[in-house]
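Starting off, we have a lone chain in the form predicted on its own, written out as structure tokens.
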Amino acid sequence: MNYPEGFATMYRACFGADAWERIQDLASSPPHRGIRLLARDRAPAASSAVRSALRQAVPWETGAYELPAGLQAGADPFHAAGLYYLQEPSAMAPVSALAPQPGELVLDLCAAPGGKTVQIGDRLGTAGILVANEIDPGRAGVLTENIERTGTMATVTNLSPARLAAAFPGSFDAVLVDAPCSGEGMFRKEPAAVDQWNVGLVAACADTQLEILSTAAAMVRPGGRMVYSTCTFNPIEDECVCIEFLSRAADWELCPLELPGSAAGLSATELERAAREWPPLAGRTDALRAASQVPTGHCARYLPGGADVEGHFVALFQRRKSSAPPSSAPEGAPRSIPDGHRRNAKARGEPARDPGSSPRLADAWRGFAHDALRRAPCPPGAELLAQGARLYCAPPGPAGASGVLRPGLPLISNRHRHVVPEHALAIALRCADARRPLRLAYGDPRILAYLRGEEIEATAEESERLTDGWTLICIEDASLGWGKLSGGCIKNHYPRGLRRPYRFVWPH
């Protein structure tokens, strides 16, 4: 890999010759990969080919491991069941720093492709409210797909930060700003990022990052916290953005942050020294003048070669508490979005958004749940919300339908006058939650046939036990999707967009 000369100068100036030699040594090797086991299935079956191959834990995130070279984890059926998420190890650090807690109201502002959103949702479970926003429509679609593949309870919005801030002033307990950046930590994974890198791009990214960070800050409640992160190394997009933000935000402070395996952020002295060797840094004079007043060493940075990572920068901020009265929510209950921004139209005396379909869909859901489920996955306080021909289990979220792509967990939809359960509902369930689960052992050839979209056969004993109707197809205790049993044949309802020619080799 031929790094841009300006990048090489920056890296040597900021992190030293030894660090530059380490990143050069890694340039021709494949990028590091990681895997997170979701909390609900932190220890899936020992027979899993992936689970049994994991050895080296990622120390800054529970249930995370380095992925061994050559292990095709995405082909394992447990991946299709949403039991784990593939993610570069240092990309897990921002959520570890944010430390979302059950019962909190959390925003992932720049959420696509969804790894950090799923990580937050995994920590919240059903005891919290998660809003995931992505301004780019195409990337928002990828975000939604990853959320649904893992059964994550989240509201997905497609709004500008400014519009979101107007709807939620001072509302969130925690906000993650994993900002768009010049992508220096993506060089090995996406070589196109090398060709696109230049000092002008760095400066433009920093200006955008500062604007997004300042807007995000307006959505955090007094006493709340915010994490700013990038997958880039240069201090113009990292320390300088933090310094400039704090110079404009008197009610915020930078918190000490110690993440295992990370290095501290550059101090004021280190920034001044680096600026003498890399002139673009000296050009950010306002930030450098304020640097001595800001403890930028509180930040955390992962550099390639320092740990088995591609690289990330993380800073933790806290908004100072004010005289605002404490929440009256009971212990363990999620903090509510202000009434003016809740979806509960009935409570405000307004008509339902779709008065024709909403009651029918709600009745259809109750009938389906009574027939097919032992337990529904809707958390306390959620409501049934019809949006078009689909019914959702919706926690409180942004007001109105504009910009809301996914108001919660999809439950059922009306397709050609037939009620069909949603795939996301299946993934949110466990085998024991269904009245008629088809529990297939790891290694059963029908699993791969189902994932390819083929019709599968039930044995005589299975047909007698299950009876005809909607069946939850499971691999051991994890759900894969829906099928409809009739006369011993199970019609495949695995989404067409997820079907692919699986050629997975089961371990012996």
Ligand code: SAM
Given for the second form:
Amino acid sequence: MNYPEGFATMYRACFGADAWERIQDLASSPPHRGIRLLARDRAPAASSAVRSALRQAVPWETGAYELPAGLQAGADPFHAAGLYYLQEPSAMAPVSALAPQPGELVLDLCAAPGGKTVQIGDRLGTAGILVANEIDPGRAGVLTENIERTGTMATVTNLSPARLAAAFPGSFDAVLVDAPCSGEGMFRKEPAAVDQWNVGLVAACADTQLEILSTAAAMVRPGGRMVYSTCTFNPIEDECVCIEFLSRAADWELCPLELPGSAAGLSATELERAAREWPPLAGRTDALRAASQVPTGHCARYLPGGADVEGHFVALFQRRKSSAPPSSAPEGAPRSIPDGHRRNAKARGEPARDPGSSPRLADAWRGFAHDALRRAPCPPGAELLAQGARLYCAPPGPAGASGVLRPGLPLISNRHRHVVPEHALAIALRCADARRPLRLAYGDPRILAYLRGEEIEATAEESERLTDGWTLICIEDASLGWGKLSGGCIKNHYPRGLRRPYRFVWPH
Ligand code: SAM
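Can you give me the structure for the form predicted in complex with the named molecule, which would complement the form predicted on its own we have just seen?
Every chain and every other molecule in the complex is listed next, the one we just looked at coming first.
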């Protein structure tokens, strides 16, 4: 790989000749890959081919590992069951720094494709509210798919940061701003990023990042936290944006950050050197000098060849408790999360608010839940909400506003006058939550047949035990999707868009 000349100058100036040599040595080797086992799979699933191949833990995130070269984790049926998320290890660090706690209201502002959303959702479980926003409509679709594949409880919006900020002033306990950037940490993974890189792009990204960060800050409650992260190395987009933001936001401070395996942000001396040796744009030199005010240890940077990573920058901010209370949302804006709502920890299960089809959908849901489930996965404080032909379990949030793609967890939908349970509901359940689960042992050939979209047969014993109707297809304790048993055959309801010619060699 040929790094752009301007990038080489910047990297040497900021991180020194040794670091430049290390990144060059790694340039032609394959990028690092990582895997996170979602919380519900941390219990021993010893038979899983993927689990048994994982050796090297990622020190800054629980349940995360380096993915050994050649291991096809995406082909393991447990991946289809939403038990794993493949994510580069340094990309896990921003959520580790944000440390979302169960019960909190969390916003992931620049969320697609969703690695960090799923990571936050895994930490919250059903306790708390997660809003995942993505400004790009196409990428918002990918975000929704990843959320559904992993059974993550989240509201998905496709709004500009400014529009969200108007709806949620001072509302969130924690906000993640994983900002669009010049992508220097993606050079090995996405060679196109090398061609696109130039100093003008760095400067343009810095301007956008500052605007997004300032808008995001308006959505954090007094005393709340905000993480700013990029997958780029240059201080113009990293330390400089942090300092510029602080210079405009008197009620915010940068917090000390300890992330195992990371290097501290650039010191005052290093930034002075960078300003001398990498004069990228007139006017930015002052920003570099100003960034030397960042106290050592208050930002973290992963560099290739330091830890086994591609690279990321992370900074953690806190809004002072004494800062002014939020102003109320303007007329006509989507409704904001009522204060204290999340702590009224009681699922209300009220009828849907849509006056048309929804009461019938809500009744159909109650009938389905009574017949097929032991436990419904609705979090405390959530409501039943109809949007189109689909019924959701919706936490308080921007429901009903344009730009809300998914107001919560899809439960059932009305398709051609038939009530059909949603795939996302299946994945959000555990096998034990269903009254009639078909629990297949890891290695049962019917698992791959099901994932290919084929009808599968129940044994005589299974048919008798399950009785005809909706059944939750499971691998061991993990749910995979819905099937409908009739006369010994299970009709396949695995979503057509997810079906593949699955081939997988089961471990012996
Ligand atoms: N957090 C994501 C993850 O872990 O999968 C990656 C986010 S990516 C680095 C940055 C995202 O910001 C992109 O999806 C991009 O579409 C979005 N974006 C681009 N311009 C934006 C803007 N002006 N405001 C908000 N988001 C923007």
